[in-house]
Amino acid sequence: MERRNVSISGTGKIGGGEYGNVRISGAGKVDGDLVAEEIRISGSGKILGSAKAKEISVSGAARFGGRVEGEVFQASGACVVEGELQTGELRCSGSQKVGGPLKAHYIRSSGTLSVGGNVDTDVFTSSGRFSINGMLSADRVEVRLVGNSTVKEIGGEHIEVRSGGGFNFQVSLSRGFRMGFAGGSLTAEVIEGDEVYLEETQADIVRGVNVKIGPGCKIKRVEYQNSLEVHSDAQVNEKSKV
């Protein structure tokens, strides 16, 4: 049976089922759980329970009421998933918030990120920033400062935190570092990782196999396996090789 498509362009209401598509382009509210193709909100939507679609894109205001699963999840205004959220891919440049774990194969934030739980995803990447009450855990992590962020601890393969400038993991290994970038800092409990860079951190941990601490880092214990590198810059109170 094919699903018939839902517009809010003014102020209304719609009961929870399933939906083909669905856009929220005035003040619209979902009374239920929302199951649906596509799911679009430009004005100031609100689901009242759980969502699940292929695409959902938010360029307004939006408040999801309980867990969130789709394809693609796309926030470029402001969005509230008071529960969990797991979706293929995950771009934020606005202002997201999600209440419980967030579960994503990639995520590109240049807005600003808040989890309350575990960050469970293949590639993570941020030129904004974030706010991550639990573990960031990724194959690869490319963080670029902008004001301060905050998170528990993070575990990957390839974890490179810098002030400012691009990303390439490689070349900040064979080149070393690069002073005079202006940004924020990153705050955490515990980073671990095989090839580890950092500038402008604080951690009470940093453990890896190669570690780099370039400047503005302030680590209390580096444990290295491979080789450990600290700049002139950055103060780290015990170095240990394991």
The other form holds:
Amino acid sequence: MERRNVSISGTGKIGGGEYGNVRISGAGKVDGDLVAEEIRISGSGKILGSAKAKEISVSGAARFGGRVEGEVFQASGACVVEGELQTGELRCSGSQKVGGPLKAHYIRSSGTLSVGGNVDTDVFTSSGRFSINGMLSADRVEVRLVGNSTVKEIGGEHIEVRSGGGFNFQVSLSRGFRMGFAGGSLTAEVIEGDEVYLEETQADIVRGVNVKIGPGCKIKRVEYQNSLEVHSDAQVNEKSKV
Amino acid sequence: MGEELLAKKEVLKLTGISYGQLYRWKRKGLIPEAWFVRRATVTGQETFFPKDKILARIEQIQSMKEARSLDELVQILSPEAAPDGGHWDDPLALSPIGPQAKELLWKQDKYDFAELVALAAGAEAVRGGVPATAAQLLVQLVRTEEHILKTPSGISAVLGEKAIDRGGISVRVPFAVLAQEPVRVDHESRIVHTCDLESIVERVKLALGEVA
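Now show me the form predicted in complex with its partner chain; what you just gave was the form predicted alone.
What follows is the whole complex; the chain from before opens it.
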């Protein structure tokens, strides 16, 4: 049976089920579990159940009520996934919330990413803010700090956290126009990796093989196997070679 | 649980693996989440592992990863990834079962995965000196509890024997149970044989991989 394409422009509601391409460009609602080849939401979309599609893209506002599974998930507006999100690729540049856990191969976030559970991925790159309630596990973690980010734990092979640095400029309704040196910061309990480079990071424990603690860090304890460098503008309370 | 625990950094030191590998294997499901035991120590939070299990698993992964891809290893080592729907006609040809299990067979052919695991558990008992009649109890028990094989439950199949000596009559009754270690029995009973289902499942998957 051929799967039907649906398009909601204006206000509309469809039942759950299997479709070809689903496009919502007005205010649309899917009442149940949705399986589709492609889901595109450019207005405001609400999927009450779970969703599964090869490609999911959101450029307006979307809320997924359950688990979401895809190969490519792209969001540039405000997107909420209340359940688990599993995708090959996640690219988000707006505000992305995941109830958690989040499983992917590649994550690139340049907006605000918040995850209620663990994040498992091969590559995690962020140039925005993130808050992860659980653990971030990845082969490569590359973070350029903007604003204040938090994560419970980071574990991986190569971990690099750099201050956003340079001039940063913000226009917001409440705070007006700001321009200044605002590098952002990261707060974590435990960071573990083979190669670890940190800036502007506060952590209880950093464990690694080759560890470099850069400017602005406050680390309670560092355990390293091979080498440790601490920048003059960083604070490390305890160091131990294991 | 009386298992000996090993801190993560000790695991890395003993095995020579990197943080990257450890986390990658965890993400893939090669190292069960349940083995990561978090404890607060004097120096802050630390993760520990059940020593024997983690060392054995890492050795397995290291010895197998030359010849197989990580995804193939997941198929073999992760309990959730049990092969579905297949049937095998000659269970005795599989090394974890072997000719010792001849008396345990109950049909000609078309054994499914759970039945192979049950046979392997029985065969292991027979090789351990358990009489075939008692090993049969084990086989019957395991093959009816297929779902246990697909979850990382840490459950063992245990063969016990109850000895009753009363009024000059002395009987020994074998029985089989599925239980979590450590297993305790009453004073009239003893444990004859214990079989770790997870490791049996792994061995059967490995053997099937070699046949295929």
